[in-house]
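The form predicted on its own is given below as one chain in structure tokens.
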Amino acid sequence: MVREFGWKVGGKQGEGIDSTGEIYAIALHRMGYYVFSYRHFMSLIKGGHTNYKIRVADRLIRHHGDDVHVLIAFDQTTIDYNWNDMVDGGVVIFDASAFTATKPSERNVHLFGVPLTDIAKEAGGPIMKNMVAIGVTAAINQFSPDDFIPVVRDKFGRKGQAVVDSNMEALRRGYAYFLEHYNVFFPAPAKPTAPAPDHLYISGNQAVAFGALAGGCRLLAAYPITPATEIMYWVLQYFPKYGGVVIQAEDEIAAVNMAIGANYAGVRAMTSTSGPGFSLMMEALGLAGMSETPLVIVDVQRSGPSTGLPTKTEQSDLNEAVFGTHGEIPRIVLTPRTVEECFLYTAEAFNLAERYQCPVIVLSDLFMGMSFHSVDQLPVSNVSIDRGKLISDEDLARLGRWEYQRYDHTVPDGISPRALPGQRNGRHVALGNEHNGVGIEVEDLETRVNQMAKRARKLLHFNHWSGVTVDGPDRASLALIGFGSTWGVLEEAREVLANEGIEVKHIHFSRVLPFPAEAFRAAMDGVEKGLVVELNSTGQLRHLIQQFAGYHERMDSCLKFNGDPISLREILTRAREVFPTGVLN
């Protein structure tokens, strides 16, 4: 029984690739399928190769998959680029109106020409060749053209019924052309009998934004940057409905300082950015730590350094998130594994920031942030609000003038009560210089040591979540290890190996600071060899593990840093190279 199906469309940027994939993905999601879509694109408005990969399944899936069953090619580059991902017996549909396709190598892959552009012209205009392509795919998958009417209506309805009708006509003509000329099909998986009531199609960026709203955030100050800008788009649409404000700052330095100022005033605020913008925020990060002001920063990582590959994914900001900024401050770094965790961890980040009066960094990446996929529901009921040690007006009223110690270094947990501007008797100074209990700048050695020790105590007994999840057997001699967005593909790798009779444990970090050394050591019980899979060139997670937990001789790396997400095949190939001879062969 077919349980999943891989589809991809590709061409030059500006040819409607994204809208083609979006319409097809949303239509199948609404039919009840589980869909995962990933966009490969260049940092160009027009020109350059782009493609849109969709994986369709009858169950929840966590990455876009390796295999392509049907490829829609608007140019030869698309065929060349994706040829090796085609399954045996797969189908390539190329636009015979635009070019004559050739096979890059001899493989059992069907190459079918369909005059997509000419058919679109007959239906009303060449721009609708993407709708013709969807009609061809519907025929290959043995859907009905009518299955796509609701999505086409939603997509084009605001332009009038005539536009809806012409797009459906283009879709139907593509459908009929394929059935008339070809006889190769890839039926879609059987639809789930009862999709969840909250069957959602959502991206990591949208989940982060929704989580911020649910967590009480009412100000986003940010500067547009790929791949984090979509967070701002979502917030612009929804925050004002709940009394929220969005500020497009002049740069990332201004954005983070606006967020610090709003949090100091008592408004839950955040900023969202990517690697280059995060670098500009380092001094302000230190200010939040020194002034003990809550701050939430979402970093949607992309390929670096410098401008790097702005539209490609990577996990190379890990060291920056853990060690960035001069001096030493307490901070929390969360690395959500799934869309659901993007929502929940962002909501919880505001609680943690206020509870510990320190910066909290939510570390996502382009693959997590910009991929859309189906989930059953978001954990809305798990969200609560905890403002931490906000001092009450009544407690302040009992104090005399200047008796309030905003930075009282004698508190055992290092977290002193926080007053908001305007509270009577709550006067204090918040600045970036070292200071005494009321915030006045001082430079005597004893005060310096006391205040540094106070700040350092905040996270000594941090116990929110274990920070590590374990999938697979309780005991196994081999382990796949990762953090953040690689969870889905690593879990599939573990399942593939388990089906081959190979017991492998999957250990995944959902928090890297405070580093969950104790939980990781417990997960490593009995493990002889670990393979750390991450999207960077230096093995940043592996080095963190070795710094905080040890295991220097028992860790190896599977690294990828060309900008593409890591594939299931690449993980399995590296596992066979690294794990003990005879175990995986």
The other form holds:
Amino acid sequence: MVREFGWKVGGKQGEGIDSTGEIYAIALHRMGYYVFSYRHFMSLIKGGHTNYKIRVADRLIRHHGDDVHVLIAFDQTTIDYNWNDMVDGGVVIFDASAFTATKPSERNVHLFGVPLTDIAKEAGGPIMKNMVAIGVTAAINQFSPDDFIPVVRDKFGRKGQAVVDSNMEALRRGYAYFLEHYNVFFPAPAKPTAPAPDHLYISGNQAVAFGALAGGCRLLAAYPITPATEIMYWVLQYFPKYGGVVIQAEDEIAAVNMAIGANYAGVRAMTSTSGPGFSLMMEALGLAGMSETPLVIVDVQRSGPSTGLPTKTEQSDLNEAVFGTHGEIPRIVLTPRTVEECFLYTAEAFNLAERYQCPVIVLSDLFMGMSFHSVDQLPVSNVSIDRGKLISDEDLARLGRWEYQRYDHTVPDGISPRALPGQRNGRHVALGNEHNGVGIEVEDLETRVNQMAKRARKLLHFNHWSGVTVDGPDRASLALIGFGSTWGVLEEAREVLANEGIEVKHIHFSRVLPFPAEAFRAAMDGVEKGLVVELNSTGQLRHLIQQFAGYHERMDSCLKFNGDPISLREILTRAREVFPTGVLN
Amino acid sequence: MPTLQDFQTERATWCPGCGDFGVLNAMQKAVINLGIEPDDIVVVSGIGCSGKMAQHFGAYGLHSLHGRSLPTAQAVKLANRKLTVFAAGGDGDGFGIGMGHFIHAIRRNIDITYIVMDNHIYGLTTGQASPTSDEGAKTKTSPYGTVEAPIAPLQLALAQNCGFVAQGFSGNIKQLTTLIEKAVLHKGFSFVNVFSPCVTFNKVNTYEFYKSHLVNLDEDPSYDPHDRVQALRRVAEAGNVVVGLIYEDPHRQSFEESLHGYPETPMVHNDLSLGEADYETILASFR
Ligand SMILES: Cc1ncc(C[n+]2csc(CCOP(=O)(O)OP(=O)(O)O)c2C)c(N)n1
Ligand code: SF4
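The form predicted together with the partner chain is what I want next, because the block you gave corresponds to the form predicted on its own; please supply it.
Full complex below, order starting with the chain above.
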């Protein structure tokens, strides 16, 4: 029984590849399928190879999958580039109006030429070649053209009924052409028997942005950078409706300092960025830590170092998030595993930032942020707002002038209540210099040590959730270990290995700071070999684990840093090398 | 009504005679004259001797990073539009490391007042050349005299069409107080550059120097502070050694007045929770 298939469209950047993929994906999502889409693109506007991969399944999926069953190619590069991902018996539809396709190697993969551009011209214009292509694959997947009417209407309705009609006409012609000339099919899987009729199609970036709004964030200051800019776009649509503000700052230094200023004045604020911008924020991160000002930074990681691969994914800012900035500050680093967690953790980040009066970093990445995922629901009912310790006007009124100690180091949990500008009797200075209780800089030895201890104490009893999830059998001698966005593909790897009779559990970090050492040690009970899978070249998570929890001799690495997300196959290959399966079976 | 008493903090740590005392004095007098309570004021400062202003002023303070007072102060103001917000710092802070923010703050035109204590030297780091050091100035980092042309802060601000530009002198607190009052009353970004001598590390740009060289435009009846081109010319002719209200455009719309959706009531009082209907609408957009 077919349970899923992989579909991809590729061509030059600027040819409408994205919108082709988007229309197909949303149409299938609305039919009730679960869809996962991954966009491959380059850091240029016209030319270069781009593709849009869609995996369609009858169940919730967390990864775009390794296989391609149907490929639409607008150029030969697309065929060459994706040839190895084609399944045996797969179908390549190429634009016969534009070029004559050749097979890069002899394989059982069908090449079908369809004059996509010519058909589009007949239907009304060459730019509709994408709709013709959708019609062709609708035929291959044995859908009805009518299934696409709602999406086409949504997409083009604003331009008028004539545009909707001609796009549907292009789609129908592609559909008819294929049926007339070819008869190779990839029937779509049966629709899920219990589809959530209201399931959502959402990207990690959108989930983060929505989470911010839900979490009470009302000011975003940011500087455009791939792959984080979409957070700005989403927030721009919604913040003004809720009395919020979005500022396009002059650079990331300004952005993060704006977020600090707004938080100081009592408005929940954040900045969103990617690696290069995150690096520019390091000094301000320290200011937030030292001045005990709440701050939320979302870092949608991309391939570094420096400008790196601006449109490719990586998990290599982990060290920077955990250790970045000079000196030592308390901080929280969240690594959401799913879009649902992107939403919930971003919302919760604002509670944590205000409760602990310290920076909270949400680490997403390009793969998580820019991929679209079908999910059943977002955990909206789990969102709550807790402003942390704020001193009341009444308490301030009881104090004399200058008696309020913003940085009272004697509070047992280290968290001294904040006063907000405008409150009577609450005057103090928030500052990055070492300071006394009212925020005057002092350099005496005792104050320094007391204030350092106060700040460090704040996170000692952090226990909001474990920060580590364990999937699979309680007792297993092997473990796959990861953090953040790789949870989905690691779960699939675990299932495959389990089906092969390999007892393996999957330990995953959804938070790395405060490091959940205890929960991790509990998860590691009985594990003899852990394979730490991460998208960087030096094994940053593995080193973090070793530093905070030990297990030096029991850890091995599966690393990937070529810019593409890690595939199921790559994990399995490495797992079979590392795990002593022969002995176990 | 607030009095000077209400602002009193510990004695400031500047060198005796430092120009920054005069700036502190004038700022405090200005807000007292305007009847603004210290609890409704935030002074955001950068780093430098001048950066101590946040601590010495006696209101709410945010002593931010070197060069970053402006972005921080702008967001404080957006968060609570009822507050009177100052950004304050030195010439190194504002025209060296923080220069980018200066131009953008002018463009953005958020209703804050930016005070620069311009002593033509890096004070706190003990006497290096600054972006406003005169050409040829001998400092610790320019033993043979600086070879870089100094920044022209007023002309930059005027060229960028800053809605309020003034220059004062720590040795004339009365005039400086008036200029700061006007700057605070101006709706939108206001810039007051102050010659604030560093008595310890700058033996050239001294009180005496300014007293004998400054041209006071406030005393020139022919000077029209609403004429931007004339302002540019007069400042250039005087080699920047002028004081007074240089330029004001009272009609420019501030960021707050122009921004779509920016609330009338201070954002800090926003209700943060989303209702069920809000969630439903947003979730529907993902279906
Ligand atoms: C990022 C950074 N670089 C350098 C410094 C060191 N530093 C502190 S104050 C200062 C310059 C001070 O000169 P200015 O801004 O003119 O202020 P003044 O002390 O003269 O009032 C420098 C370079 C710093 N604090 N931070
Ligand atoms: S070093 Fe110069 S600027 Fe600094 S306090 Fe002394 S006189 Fe003022």
